[in-house]
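Only one chain is shown below, in structure tokens, and it's the form predicted alone.
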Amino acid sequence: MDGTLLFQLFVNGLSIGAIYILLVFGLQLIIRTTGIVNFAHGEMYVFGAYTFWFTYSVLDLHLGFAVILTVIVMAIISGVVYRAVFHYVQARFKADTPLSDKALMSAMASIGLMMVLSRIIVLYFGTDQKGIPSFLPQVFVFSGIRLPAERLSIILIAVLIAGILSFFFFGTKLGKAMRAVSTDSLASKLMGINSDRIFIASFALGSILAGVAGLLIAPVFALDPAMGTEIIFMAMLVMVFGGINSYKGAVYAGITVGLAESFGYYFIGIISHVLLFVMVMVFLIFRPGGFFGEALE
């Protein structure tokens, strides 16, 4: 075993793990200024390869207009969403209802909604699996070392995305709101914050990441509709591993999950992924919270 494949697999294990923080900071979002647990988040991620794969591959745009037409669609389809189904589950929702509580009926929900828009992907894309011609085929070569450009993509877009999301929540006065109300919407409704604007936009927002994930994955896997089953359920580990209350968490988990599989793929096969959540599982009963969170009441 030399030095050059194992530099290989942590670059691959660091973008696998991008493409969780990607889709763990939206789900997170959605959480906690929601209260909704959106197991139909991995088809916000299908949407959002499929529709990247129809307006790069297909309709022939510019990489960028692809690029922000996928965004505004991510954002259609969220609203909608919302609008359609978690609203009226947030209705439910009273000021001393517990977190976990509304966690159970909003998962209930979704899961229902899941199934749905897995059967609209299949209506619309078909069954087929899709692939996207790359658009960054170059491959860096250091000291016998090859880095594919569509990996190191991943990571840096992650990155820059994440110091964005940082800014926007502590520089502009929506994410101001988004963190007042995802503290308490009641006292930020009575001190004049217009909490369902702020939920409606945080769940977009949230779908939007899980999106861009999805459009980041499309050009380096072939698209399956069933696709969004399986992320949803490692995404739902790398959150519970980080800890629900915890972006920095979600970060050390993702980076952490995301290399066993590389590393663990290689040196045992598909058996890794059970070792993985056997792992998750020992190290919750320690620490329930994760990382750097706390455990639901």
The other form holds:
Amino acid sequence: MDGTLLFQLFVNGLSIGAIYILLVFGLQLIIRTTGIVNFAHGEMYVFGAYTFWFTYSVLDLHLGFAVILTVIVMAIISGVVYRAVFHYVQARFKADTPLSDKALMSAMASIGLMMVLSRIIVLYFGTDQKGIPSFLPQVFVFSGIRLPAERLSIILIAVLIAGILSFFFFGTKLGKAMRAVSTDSLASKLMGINSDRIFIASFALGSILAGVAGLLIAPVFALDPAMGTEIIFMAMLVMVFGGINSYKGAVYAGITVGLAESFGYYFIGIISHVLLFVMVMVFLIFRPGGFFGEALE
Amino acid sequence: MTYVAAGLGMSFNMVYSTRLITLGAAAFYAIGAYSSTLLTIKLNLSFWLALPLATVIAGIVAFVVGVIIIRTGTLTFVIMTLLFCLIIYQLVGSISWLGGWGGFINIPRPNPISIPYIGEISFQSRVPFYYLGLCLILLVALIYQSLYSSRIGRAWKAIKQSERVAASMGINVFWYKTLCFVVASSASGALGSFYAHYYQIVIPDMFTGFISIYIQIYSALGGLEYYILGPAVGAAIMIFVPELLNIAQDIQPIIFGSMLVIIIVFFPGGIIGSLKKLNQKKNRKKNEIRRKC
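Based on the form predicted alone presented above, generate the structure block for the form predicted together with the partner chain.
So here's everything in the complex, that chain up top.
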């Protein structure tokens, strides 16, 4: 056991944590603004990864062009999904209903959606794993520590995205409107905000975040259609751990869970998932709302 | 199988009666099956002792888990129960003492029992099992019905209407919710025990999180508001219709998933609820015509 291995595990953990953070940001954005619990979020992540694979590796487009195309496709898919399903869930409730009613109904509906979408991915792309040639094959070596550039790039891009998001929420009109709707959708409606448009925009933004997470993970791991259902549960665990309505909690919880997974998997194998779950359960005894959240009704 | 599905659906509806959604049915189902299997194989207990013990074990686990996660709020409860399913799945798979991924085979069938007037019943063929399952499911339905019509059931109803009002009426919301979760989960455990001895094998793949989701579909199809009849109708339809139509395994999840979405979003009452609504509309029209005349 030497220091370099530990450091590499640390970097791997951070990069997994960064992926979790991006996914959880998307989930939280959707929950807080629209009140919808989206179990199909993991499939958005898979869609993102596969779109990127298709554009970058099959169509052989330029990297930047492929990324932009992925984002656009994610926006379109999520818009269609929202309009087809969640719009009707939304229409069932008045603006001032408590969050939990809407959350329960949308949770049930989105589980159905998850089944449909994951099956569509399997039917369309097949069950075999697909790899993407790495676009950053370099490996930095610092005094014996080998750091793959793509892992570092995940961390950097996640930090960058967090910065852009905070600018978006506090600096732009659309972001401010989203925050207003998430605080009180009835009052913001009275102030002249088109809340339907905000709902669909925030759903699309959340899904784009998931798609970007999938895009970032695509060169590191091989793509397979089951990866969405695997990661959505971990992301949900991270969200519960950090507190459902706290972005700050998501960051801390994402890093903790990412590191715990990376070290735990190396040292004790697959049982580490069980221990992680038990750890979160014990944590919830003392803080039912997670790191920074309050328990929702 | 229909019995088991119906019973699990009833448990789902029961938990829903306090405005919680549990996706942990498969976990307690697995706990029941595994504890019953271990008791009969490792300790050589008879099935008739293992079934109640499995029920109790599932109840105890549900109590421990429930006390922790019910406090965390509705949304977290949904997520944590689903995660609990996956964790149990991984736990029984990765520990070799619990059978590993291969599971157990040759689980003993129940000992023959002798009932006065009927004679001895041995459980070597499937027919007695059919009646055993029927008895079990009727027992579960009976217990649920008596709970619903008692003080406890009325408290659950109050909680479903509004938690705050219920709390201000002196109902201890937390303990009533926990009770609901424990009763529903131990019923799942009993059904799991029955299932293990019926098929004589348990493998982890029988207890994935998808079981919980399918159970949710059964309940939603029958009607979430109809606690006992709803899941029974839903499970019967969902198990017989795909076999009759011979739907390919490939597209089954697409059909089931879209069915769940459509039911939840457009017909929240399920089949029974929609039929009732239709009936009411007819009656109203009849009345209108009568008034016009």
